[in-house]
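The chain below stands alone and is given as structure tokens, in the form predicted alone.
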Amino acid sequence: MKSEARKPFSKDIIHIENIDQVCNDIIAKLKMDVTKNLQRRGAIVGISGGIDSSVCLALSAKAFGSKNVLGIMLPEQDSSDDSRHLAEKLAATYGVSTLIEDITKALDGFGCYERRDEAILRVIPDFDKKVDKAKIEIKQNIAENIPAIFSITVIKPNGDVVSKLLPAREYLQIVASTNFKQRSRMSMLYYHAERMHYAVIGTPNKHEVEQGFFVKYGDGGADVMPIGHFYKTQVYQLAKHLGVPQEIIDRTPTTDTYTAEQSQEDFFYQMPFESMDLIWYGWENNYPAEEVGKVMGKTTKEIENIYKSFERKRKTTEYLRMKPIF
């Protein structure tokens, strides 16, 4: 049997073209994984006025029934106050009841920020925790080729920015201090789970699933992921088609876990996802470089190191998906 010839390369390529069916399917399997697999009879939902959130609480919503989701908001101190007005929309707009449960003591009693304020100062000895906002970033252009090197970024009341790159030590220890963020989260999130005989409802996306942009054990950690093997632009179709509010839709995707603005690009993948995701189809399914870079305006050396960059990311983040050894 002679096989179907392989669609040319376009910026179209991973649109959802039949999104009523799509949607469909994937309430469908959500239902029965939740019901009859996992043998619960309801959902929880972190929200945090993100689109991915924003697309499981939607699913939910439509798979067990407003009456059967419970949304939960898991602020901290350096959330951003956008964050609980959005998730309050969000579950306005579907029925669903909400809890709000703030984690910061909860991250205090496990030396949450001191950790990370202590490996902050070690590289930037005026950092005023009190005043000044930081975050880590990856400021490497993706199609050179250059392994990620963190820098820590410090910004001063006055607007004044002290960058520096990180030392794998003090990388480490911010990382590991801000991942109790996740793991917390997680942890409440399965209190009220068992507590309502209810299923965790993960939120990942494709990229976040593939290249390791997750907490081990934190967000990480669910009973479902219906949009796990989804790209980031399908999820914002299913955000449009299942009626997310705009605001949530417009809104620049963010980590919300440093106490300075930082965009998930800035943070981790180094391009904005429209590109990342095209590029990422192409390379996944062993699309000639120079094909795809004709179609992104890109040179072909320029798609080969982002396909060099896109392995790498796979290879060093392996650990995380790894399941318990026995």
Given for the second form:
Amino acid sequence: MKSEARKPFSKDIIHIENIDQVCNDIIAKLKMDVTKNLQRRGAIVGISGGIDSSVCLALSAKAFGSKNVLGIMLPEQDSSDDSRHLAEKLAATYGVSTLIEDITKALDGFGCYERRDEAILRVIPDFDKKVDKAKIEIKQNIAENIPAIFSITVIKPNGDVVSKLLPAREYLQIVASTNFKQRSRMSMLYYHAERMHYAVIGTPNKHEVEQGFFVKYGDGGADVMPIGHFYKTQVYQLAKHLGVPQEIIDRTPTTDTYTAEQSQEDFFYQMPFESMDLIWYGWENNYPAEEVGKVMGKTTKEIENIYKSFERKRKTTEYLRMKPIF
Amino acid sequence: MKSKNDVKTEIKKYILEASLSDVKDVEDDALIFENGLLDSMGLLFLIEFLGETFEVEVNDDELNPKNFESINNIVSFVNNKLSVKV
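Let's compare: the form predicted alone is above, so bring in the form predicted together with its partner chain.
The complete assembly is shown below, putting the previous chain first.
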């Protein structure tokens, strides 16, 4: 699109105007992809009580009918207690059957928790895995022009917080071991998909796909990703339109991966979704940093640095989106 | 203790090797992240290298462009840390 022909940048620029039509289009495409292209007769959706999986379940129920969709909860010992209650409420809303598959024993078998805790202990020697909570997070300001580096944060039962920059070896070991969670979930989803001749519906949104906030062959392993090209705020719009329970819409998006509470913003995105969606749109559509900065209340330099951060994230996570090379 | 020249030589050698770059392509004041010489894992491995080679520990609040955006900035940062140790 030529720059003179396009809309001026505004806070409404990614708001979906014709939401009913957009929903119908996604549902029609999902139905076509699963029944005609993939030749499967229904859908398996891993449900966590989060907004993305909830929207995918709602879309699937409308595309295939409730009786041809199975929602699977995949908790493990670090999962939040809210997740099950919200997932059940969601399934009841759409009349979809559910199953609970606790993957804690599988993860124990892989040594997921042991390998993760061993790496944490090397950085924070007084970490007590029985009572302390831990998470990894990015503490840098995204508007500063430097790549994101993770820190480990340990929270003691009395509320004391210890945080240290993660060395390369420990960072990689913690990520590699916690990735067993997403990969075990993927294996279980495919078990049920294969036994029922269903397709696995992937739940990542546009940011997760393009910024690489997914695990290769974990939550990135699916047959179709119906919301993979929607911004997070658009996913919320879809959720409201599809009647997803308000409790799920109001919940802060979490990773539900580490023992300490952790929002997706702290873990990875470094800014609220409302801002990130708009600035990402500005970046991928070549809006000048100055124009975006004026609307977002940020300096041109800050937007330029955020653009660079997006560019780095997309480039450094290219590996995750690549298919096997042969 | 290593001389300031040794520090610069070793850091530059490491960055050139890590980024598979040619010495003539990399200026000492080139912006190493902006020019794609190092990404986030590259920065993490650089921090590991600084710890192993100079026994310099990097804290959360020291991770900023002033300390890391170019070879010259990294060299100054390391030299400052080493002078504080002495």
